[in-house]
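In structure tokens, one chain follows: the form predicted on its own.
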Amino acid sequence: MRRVVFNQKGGVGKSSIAVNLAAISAARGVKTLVVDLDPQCNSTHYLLGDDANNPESDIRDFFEQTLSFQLKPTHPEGYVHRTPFANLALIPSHPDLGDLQSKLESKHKIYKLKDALETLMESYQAIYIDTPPAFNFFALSALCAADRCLIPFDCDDFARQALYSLLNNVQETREDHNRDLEVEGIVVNQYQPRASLPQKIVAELRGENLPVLETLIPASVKMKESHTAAKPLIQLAPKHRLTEAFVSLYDELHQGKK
């Protein structure tokens, strides 16, 4: 399973969702890998803490390698780092990752990530890909490399308008590049059940037959505490209501799936 967490809008919780679902997967004994494609490096800092600033290798090194001719290129496992959490590994991002975009586009390297992750599936049962807040080369590479797409959504009208464009981009990518890509669902994040607008928007999206998942992730300061501690929720506060919501989301996504 290769799952991409994707939204062109920033601040919707892509990294939080990717890391916490991956951490639950690992806690259940599944060998799990997170791939951070966002130059903001949020997933990298979330999982490595202070060690995030000086990894020996990262995703930028991987893409740089694809631009050079090497008789024996580094195996994708060479970019993987262990995290402090059992069964959970990471390919870190780099703040300068975006500098490579034009070169990668001109050299048509859009499928290199897919090739690498297919190789890594020999070692990992689940791969979660965190993406930048833009529909650029790296996001498209992730969509080409994944078989499932999860879309975070925060409940406001601006996010709703952007959602339609996003779904069109995913569908176009599926038709042009990756027939195996499946939209698993829309994850409503930072949900406030007592506010009328979020309830209204969720009901309307479901009324349009959009794939809004049943599990709604509540807003909570515990998420910021988790980021600061560099500990996923399942490790930091396994009984907290926010953690339980992520566990419910994980179970919903995996119900009936291997």
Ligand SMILES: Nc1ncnc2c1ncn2[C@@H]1O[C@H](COP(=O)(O)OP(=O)(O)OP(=O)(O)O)[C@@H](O)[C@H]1O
The other form holds:
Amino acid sequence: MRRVVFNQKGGVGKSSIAVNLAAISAARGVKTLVVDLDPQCNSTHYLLGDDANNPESDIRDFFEQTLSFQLKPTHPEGYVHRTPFANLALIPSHPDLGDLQSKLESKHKIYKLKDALETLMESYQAIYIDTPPAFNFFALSALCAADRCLIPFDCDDFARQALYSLLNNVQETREDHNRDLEVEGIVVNQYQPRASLPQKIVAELRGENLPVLETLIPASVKMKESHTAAKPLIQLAPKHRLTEAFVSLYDELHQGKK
Ligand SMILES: Nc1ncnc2c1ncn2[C@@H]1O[C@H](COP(=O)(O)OP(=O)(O)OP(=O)(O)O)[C@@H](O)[C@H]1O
Ligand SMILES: [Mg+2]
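What I would like now is the form predicted together with this ligand, since the data block earlier showed the form predicted on its own; can you produce it?
The next block holds the full complex; its first chain is the one shown before.
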């Protein structure tokens, strides 16, 4: 299972959702890997805390290596770091990742991540990919490498227009590059049940037959606390209602599936 969490809009919850679902997966005994493709390094900081500043190797080293003519390429496991959490590993990102983008594009390295993750599937049962807030080379690489795609949405009326073009982009990527890619659904994040606009937007999206998942993730300050503590919710506050929502989301996504 290789799940990408993607939305080209910033701040909708991609990193929070990728890390927290991955942490639940790991806590259930599934060998899980998070791949951080965003130069903001938010997932990297979330999982490694202060150790995130100088990891020995990261996703930038991986992409750099695909551009070199080294005779003996490094096994992708060489970029994987342990985290403080059982069964949970990470390929960290790097703030200068973006510097490689035009070279990677011009040399057509779009399937390199897919090849690496296929090799890593021998060691990890679940891989979660966090993406940058742009439909760029790294997001496209992730969509080529994944077999499931989850789309966070923050109930903002402006974001709604972007949602249609996003779904089109994902479908087009599926047709052009990756027939295995399944859109699992739209995850509504920071949902405020007492406000009328979010309720209306969710009802309308469902009315248009868009794949809005049942589980709505509430807004809670626990999320910021969890980022600051560098501890996923399942570790920090297993009984909290925000954590329970993530567990429901995980179960909804895995109903009838492995
Ligand atoms: N359910 C939630 N409740 C409260 N705050 C949340 C929730 N989900 C995310 N946040 C907060 O919103 C901010 C953006 O979340 P996050 O970094 O996960 O989004 P993102 O889509 O990965 O952003 P970017 O596009 O910048 O990578 C963070 O400060 C996070 O703590
Ligand atoms: Mg992010």
